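Okay, so here's just one chain, in structure tokens, the form predicted on its own.
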Amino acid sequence: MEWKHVEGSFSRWTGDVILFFAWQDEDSLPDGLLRWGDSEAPWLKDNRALKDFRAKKSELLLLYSPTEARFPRVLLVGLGKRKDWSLEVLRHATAMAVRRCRDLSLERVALPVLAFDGMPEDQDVLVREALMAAALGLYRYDELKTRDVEKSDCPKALFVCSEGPLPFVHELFHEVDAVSNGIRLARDLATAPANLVTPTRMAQEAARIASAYGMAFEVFDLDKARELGMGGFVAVAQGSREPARFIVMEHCPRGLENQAPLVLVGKGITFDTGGISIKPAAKMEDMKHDMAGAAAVLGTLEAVGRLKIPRRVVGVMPCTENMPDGRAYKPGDVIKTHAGLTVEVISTDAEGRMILCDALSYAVARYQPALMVDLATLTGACVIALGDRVAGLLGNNDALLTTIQNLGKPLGELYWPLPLYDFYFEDIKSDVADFKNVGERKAGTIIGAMFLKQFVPESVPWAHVDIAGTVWADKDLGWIPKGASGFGVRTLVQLIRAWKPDKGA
């Protein structure tokens, strides 16, 4: 969808439909709508259909002009009650509105700035969130369907209409395009089946991004990983016949070569059977999106490249399948990791931490990061604890955790911190190795993070984000249609933009 800005009097605004928002149970229509209507649609305030419109959250009312007009349609979108207002309400309402426009094959949609009158946020934030919701609410993955598919490219353009200048609007268009494309990439990769999104495909996508935006790119095969001492990654990968790929990308604008980088690490298990500790058959097909952490890192780097953010950023993505082959690692094995620490394998289904520990250790040794954030669909325990709308957040630096939580909330990405006290390590002590890869059933999400903590020095601010619940929406959430969410991309982009070297955010 193309973004355009139309500046000037109402007489310059035109399109197939114009959108306005309305509040529930209020006696009159919003002032902005009334002012526009008095000039352009005098029939509107006396329309009998308005009597049945309550303006509940995301309720839609489409009205048709009785005469020829610059806008033959007016689409009213409910926001619910003012006391329940949030940016999430706006995102959901906007997404449902543009989907209705798609269903009607309307090509040119107008969104006037005065439609936001009375909303308690800055104008640039409101426009940005509405456009982001429009771009992402129209997402669907139907590339593999061959029948019963209605492919529509409508709306083709969304016009932001204002009576005066909007100094921020063109920069905002660029931002929305960049970030929404990164999220769509992450969604595509997590949605596509594992026979298509293999470690090799992940490496190809990384190479494409690196080539497009002038980033450095490396990929290690299993032999190279073994040579580098990545015992955890090798142990998991050797059980699959699909070639493993350890991917490293670096965005480093000229002049920043000596800047300590922000390192993003993403779990890239392109399919997870559980290995020898095999999972139940029910819902195993969902394990195709066990690489959503790596997909989010790729989506973030896509956005960073498009935005040309002046920060040094490194992405590290260990990608492999976890399969129960004759060469697969086994419960009871002791694995020596890249950091030199030894791990007793209790469950081969705790493979995510086995590949991530080598990625974290490698990144620390090679890049001396200013900070590290890893994203992983790491534990089912996180879904039990926080559900599917909030990600678990753990780490060794309270300021970093607070920054991530505060940045994510207004963007629609929610995080909740969990404790990481030293005594949790007692649960993974081993009699034959430095520690085990799992403990008992209790505190599963915390234990996963405690394992990873062993590979990050205290001097490096580090956050672990468990996206096991948030990676996939089981129901339509408006701007997140049912399916892969692309969770994490928006927050990471904002973190990269906000973080000041040596000062934090």
Ligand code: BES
Given for the second form:
Amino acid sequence: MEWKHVEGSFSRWTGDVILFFAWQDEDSLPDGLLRWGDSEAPWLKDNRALKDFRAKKSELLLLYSPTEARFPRVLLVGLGKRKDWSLEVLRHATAMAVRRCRDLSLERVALPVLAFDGMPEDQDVLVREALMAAALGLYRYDELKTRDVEKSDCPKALFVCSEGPLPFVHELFHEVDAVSNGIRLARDLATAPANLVTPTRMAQEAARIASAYGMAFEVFDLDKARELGMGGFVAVAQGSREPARFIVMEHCPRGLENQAPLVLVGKGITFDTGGISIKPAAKMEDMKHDMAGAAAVLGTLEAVGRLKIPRRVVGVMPCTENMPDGRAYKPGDVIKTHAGLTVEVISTDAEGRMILCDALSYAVARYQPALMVDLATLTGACVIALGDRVAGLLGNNDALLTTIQNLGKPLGELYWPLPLYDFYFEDIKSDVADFKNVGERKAGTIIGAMFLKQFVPESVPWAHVDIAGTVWADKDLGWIPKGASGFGVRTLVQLIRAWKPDKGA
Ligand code: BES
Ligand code: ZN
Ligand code: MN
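Can you now output the form predicted together with this ligand? The one shown was the form predicted on its own.
To see the whole picture, the full complex is given below, headed by that same chain.
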């Protein structure tokens, strides 16, 4: 979809439909709508369909002009009660509204800024969230369908209409494009099946981004990883016929070569069977999205590149399948990791931490990060604890965790902290190695993070985000249609922009 700004008096605004928001349980329509209606749609305020419209959250009412007009349609979009309003309400309502426009094959949709009057937020934030929700709510994945596909690419254009100038609007269009594209990429990769999204494909995608935005790009195969001592990554990868790829990308605008980078690490298991500790067959197909952490890192770098954010950012994505095989690693194996620490494998299904530990320690050794964030679909326990709309947040630096949580909230990405007390380590003590890769069933998400913590020095502020729940929406959430969410991209882009390299988190 294309964004356009239309500036000037009402008579200059045209389109197939114009959107206006409305509040539940209020006697009159919003002032902005009435003012516009007085001049452009005098039929509107006495329209009898309004009597049946309560303006509940995301309730829609489509009205038709009885005569030829600049807008043949007005779409009223309910916001619910004023006191319950939030940016999430706005995002959901906007997503549902543009989807209705798509269903009707309307090409040109107008969204006047006066529709936002009365919402307690800055205008640029309101416009941004509405456009993001529009772009993301229209997302669908139909690449693999050959019949019964709805190919409507409507709306084709969204006009932001204002009477006066909107100084922020063009930069905002650019931002919305960049970030929503990053999220779409992350969604596409997590949705596409594992026979298509292989480690090789992840590396191709990374190479494409690197060359588009002039980033440094390296990829290690299994032999190279073995040479580098990445025993954890190698252990997981050796059981798969699909060639593994350890991907490293660096966005380093000129002049920032000496800036300690912000490092993003993403779990890239392109399919998780569990390995020798094999998973039950039911729902195993979901494990195609076990690379969503890496996909979010790629999506973030796509946005960072497009926005030319003046920060040094590194992405590290260990990508492999986790398969049972004659060469697969086994329960009881003791693995020497890149950091030199030895791990006793209890479950080969705890493969995420086996590859991430090497990615973290490699990143620390090579880059001396100023900040490090990893994203991983790490534990089913996180889905049990927090459900599918809140990510688990753990790490070694409370300020960083608070920053992430606060940045995510207004963007619709929710995080909740879990504790990482030292005593949790007792659960993974091993008789034969430095520690085990799994404890008892208790506190599964924390144990996963505790394992990773062993590989990050205290001096590096680090956050671990468990996205096992948030990666996938089991039902439609409006701006997140049912399916892959692209969770993490928005927050990470914001974190990178907000980060003051000299002041830590
Ligand atoms: N990829 C899974 C975790 C997962 C489960 C993600 C459900 C998304 C939805 C991970 O590799 C895994 O298998 N974790 C195990 C850990 C256990 C062996 C300690 C789990 O959660 O059961
Ligand atoms: Zn996994
Ligand atoms: Mn697993």
